[in-house]
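One chain comes next, on its own, written out as structure tokens in the form predicted on its own.
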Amino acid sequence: MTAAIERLVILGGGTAGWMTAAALSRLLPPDIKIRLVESEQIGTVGVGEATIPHLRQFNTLLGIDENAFVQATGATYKLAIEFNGWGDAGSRYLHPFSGFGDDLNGIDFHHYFLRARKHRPDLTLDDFSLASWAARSGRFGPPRPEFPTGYGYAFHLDAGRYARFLRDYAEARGVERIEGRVAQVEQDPDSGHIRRLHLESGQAVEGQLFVDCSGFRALLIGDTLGVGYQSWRHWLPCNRAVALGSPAMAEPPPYTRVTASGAGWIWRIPLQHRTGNGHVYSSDHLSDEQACEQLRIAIGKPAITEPNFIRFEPGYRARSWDKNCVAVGLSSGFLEPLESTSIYLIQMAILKLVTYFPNARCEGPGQDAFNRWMALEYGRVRDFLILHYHANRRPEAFWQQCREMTIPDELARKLALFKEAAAVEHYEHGLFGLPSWLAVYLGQGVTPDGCDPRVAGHPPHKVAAHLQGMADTLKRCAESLPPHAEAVVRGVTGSPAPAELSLYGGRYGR
């Protein structure tokens, strides 16, 4: 019988490293020694200031009090992402953490919505999402039993503060932090497995399983083990970002704003103590100086930080787990922050590592299952992001290139199916469900030629009248919620992690 793992080493801190340390210290047997090596001399990217509802499951799994977390991380609540200018320059829509309307007679709601718009072209999907109504009105509260539909919520947070919060949590549970920079990685001459990290101080850190959270450097999975990286830039053309902080907003909205620019997009993320802003762009179409200047203009007020320029190559590591090394976070891949999925992908890798936790041999069917799952997650997030770029009607050269590019076959099939019959192909696994695809399809002007024939026979004016009553009810429910800023200060009660999001996946909304 192969021996169990007794010594686990995490290389790198930041969000990925301390999420990993905190979760493993909570979920693994206490006799496994966990050590984390990081250096104060090496900065972190600070991945993810905007999150999705799955983070609530992660925090709940760790036993973290939500209100304490919100105050410790300077967080605000998040109900949706607002997309400005992604269809044409004047378009605007929300991708909320909820479904839209109620399915009727076993038929997806959006078929009735499309029929109603024949009579009421002013109707939008947002009219049938409680999360959208609350986001637009600047209100927030956890879902209530009396509401006709549910919704999820997430957070805008200070990633650095979250890492420090989790460091305190992990160290209290016995994780040992070692300060130092790696000078050499020692491998077994026969198996190629990593044996020890030799630090510049002369200290050697020995382990049986290594988790690479070293960011874009990928010191273990890439530099040491030589696992290749597959670039997806031909589909995701942005490869640069510049971030700037600005003063906190007096009335922070409960949603992230992303606004299309001439060669990329600009984010705005409201925190309690500041506002995070950034410009994601293609270096083929825009210089760093131009990108920073456009960001300053978009902010419209003096910045409170110096510009932080980030270079990245959108893509994915050929294997996230190789030999006795598991890559988590940026060392595994990066797909840009458009849909706030970076922390989600960290979370999924951690939980799947626990699910397939190996013995001391560190190779076998669990490793294969982990790699298949993570490849599926990255691929499906990739396709959803590509849709945003491809389904545009903007005139700039950057956007024309995105509109005319050849897209992955699976995405092309999904898009053709929706255009023909308003049908949304369901994934058995994957983050984004039917409401997410609908939000982007219809929000960016992808109009289907038809809808379900069982709905097509209903008079549009009667369908519209029925749906209007539904929209009015949702609006009243949203107006009963407190202002978002008040909820941030007071905290929330009676808000367990949403049951519809499993520990190992789940989708937005229902």
Given for the second form:
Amino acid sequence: MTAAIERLVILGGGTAGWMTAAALSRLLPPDIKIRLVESEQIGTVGVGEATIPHLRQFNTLLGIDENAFVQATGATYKLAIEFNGWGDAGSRYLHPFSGFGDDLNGIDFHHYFLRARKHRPDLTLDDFSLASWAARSGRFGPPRPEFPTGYGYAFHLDAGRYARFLRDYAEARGVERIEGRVAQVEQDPDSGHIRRLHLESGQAVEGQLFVDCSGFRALLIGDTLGVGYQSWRHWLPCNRAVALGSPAMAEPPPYTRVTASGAGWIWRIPLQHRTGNGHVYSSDHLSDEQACEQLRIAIGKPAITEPNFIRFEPGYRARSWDKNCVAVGLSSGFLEPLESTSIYLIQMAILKLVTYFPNARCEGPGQDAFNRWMALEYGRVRDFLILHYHANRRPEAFWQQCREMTIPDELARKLALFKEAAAVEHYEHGLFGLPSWLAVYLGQGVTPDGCDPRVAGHPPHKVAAHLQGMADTLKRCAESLPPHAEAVVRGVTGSPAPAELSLYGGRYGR
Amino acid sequence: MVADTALKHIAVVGAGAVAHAAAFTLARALKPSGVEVTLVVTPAAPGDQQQVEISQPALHELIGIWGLPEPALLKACDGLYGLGFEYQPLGREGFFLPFGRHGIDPAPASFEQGFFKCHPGAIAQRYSEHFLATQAARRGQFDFPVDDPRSIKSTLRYGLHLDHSRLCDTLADYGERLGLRVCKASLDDVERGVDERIAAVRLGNGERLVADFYIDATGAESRLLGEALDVGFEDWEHWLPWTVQSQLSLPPEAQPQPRARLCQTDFGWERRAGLRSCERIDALGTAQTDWVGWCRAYGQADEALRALRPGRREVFWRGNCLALGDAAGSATPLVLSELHWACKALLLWLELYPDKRLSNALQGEYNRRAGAMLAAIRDFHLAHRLAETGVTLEQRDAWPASLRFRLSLFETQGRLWPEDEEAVPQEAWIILLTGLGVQPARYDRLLDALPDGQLADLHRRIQQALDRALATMPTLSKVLARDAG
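Could I have the structure of this protein in the form predicted together with its partner chain, to go alongside the form predicted on its own above?
Now the complete complex, all chains and molecules, led by this one.
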């Protein structure tokens, strides 16, 4: 039997680095020595301040108290993402962390919704999501057993503070932090495996497994091992972002807002101590100055930070685990934070690394399994993001181009299925299930030709009357929740909601 | 009220349980939508007479749609409740493959990992011991699952042993009361219309039956989809060599037993499952098998043989025709039956349910997902060949990539790759593979951090909980008697 790994080195101390260090110190056997090399001189990107409910599973796995975490990271709660101006300039919809409505007679709810809209065009999907009602009314509380549906929730957090929080956690569990910059990477001349990181200080850090959390620079997986990067810019046209902080909102809403701009989109993420804002855009259509100016106008208040410009290339590395190096975070790929997936992708890479944790030889089916899994994760997020760009009726050249671009076959197939038969393609693994696809399809004006023929037999006004009752119930439930600001201050009490790897609180469709 | 574009008439054609189950399910599920269903019962082949259904728990989903009281259905079909399969491979220790899941949370590693660590020579046996179903089946005990996750009985799942002919008669009977039109006639001809659609079926009684949609449940002949619509066939015989099935009936065991048995033979596999009035034995082998000798060994004259055709049609749904069961494809009925595969596929079709426009995208989605379902069953059955001493690594290299990857990951890492469609729970894969001699090279290292004896303690506590549940669990005979009362 090949020897077990005894020494593991993480390069980079941003969100990815410290999430990795914290999780591995908890989930790997204690006899594995974990060291993390970072430099205070290198800034972190710190995007991914908005999260999805899966982060609660990560925190739970680490035994982190949720209220302590919320206070330490200046977090607020998040029930949805609001999309403004996608589809057309006037469209406004939520992508909530919950399902929509109740299935009836074994037929998906949305068929009834589509039928009811023949009589009540004013009905929106959001009327049938408890998370949406709570988000719109600025309320928050964890789901209660007496509610007719479950929902998930996530956080807006200060990524820098989260990294700091996890650093304390990891160091308390024996992770050794080494300050310094890498001068040279030493490889085994035969196998090409990484042996040591030589730091500028002269120190050499030896390891059997290296986790590359060096961000866009991809120092190990890219520079050293030369693993290729696959660009998806032809489908995801934005390649720049500028971030600006503004003062905290008096009443922070429990949702992220993303607003389409002329050549990209603008985010707003409310934290306890400030508001994160940013503009993601295409450098072919907008200069950095224009992008920053548009962002300032959108914020409408003086910024409290200097603009932070970020350049990126959307895409990923098909082999994010190569030889004895595993890329986690931006070194493994970059997908814009439109659906708040950055921290999720870090989390899944860590969980899969633990599942397929290698022995000292590092290569084999476990490595293949890891790479396959991450390819699946990236691919499914990618297609969902492309849909947001593709399904629009906006007049600007940028958006026209998105509308006319050739999309991946898998996405074309999904779109055809929805348009022809109002059906959402099913898959078991990876992000985004039926409710998510539905929210974006209908929110951005992708309208199917009809609905399930078993529902098409019911008179629309009767279906609408039934659905109205459903919406009223959900609204009442949402109104029984406390104001969001209050929940942030007081924390969540009582037994915690289950923290599952699910966007929808584990009970969607029911 | 019915929408203009809705299907109004569906015809189901076939002789066996798949046709009957499909017709009854459609009649029941689509009655509120005003859909008329006609079942054309074609003459059964001689080899189809004594078939026994050893159902998976998933059949309950269909029975739920049927709305029939389960005890009555079971009685009408001479049936028993089953908790799983008792395996007896050649030259290896036997093991039990229970339905259901163990329901034990990781502590800290996933439950099976402890057996990889502590019982490397007997993983399947020791792991399987921790399922309530395994121990109940050994003692002839049976109980129904409960919905309370705190109870160990919530881990139970059960299937049914049913007599096929009686199931057909029962469903036809109930069906007619529900408005299902049952028409016993041979299928003389299938008229093909434009656009790769079926225009009508001509029956032996002279009737020309026209429907909006046709369900082909004609078995491996695939008379509608395969023959009339000319959909090609991909042969899997090189993977699944069992192309002949023979079946016998023996007197019942002294006490009814809630399990089926699967014994490896020198030619293939022999399956035994109890009914109330008899025990059914069937065997899966090849054309070279000495079938006369096999029957004689049980003191019986040789029975008609049934041909199996492992493989799949290129598509299962084309135009206005959906093939179900063997008509769509077969991974042989080794563990997961034709009816099981047909039911899963039918439920998928009902989920996607088309109107007269017969959306191509909908067909594509169905064919994609149903294809993955059948591939998952194929892989699970094919893995049984690991029991054969003659299977070489070279042969394994020719197995489907999905199964090879699963095996290599399990052998090296002790992990199971999750597919979008799975035929059986992870637990079943773990028991089958380890029971047939696949040894994971490692276990989760988190277990090394546990204090000595902690795993043994956990296993002991589970055993105690099982003992408590077993102490009050009735025998299968008692449950059947109670059903009757």
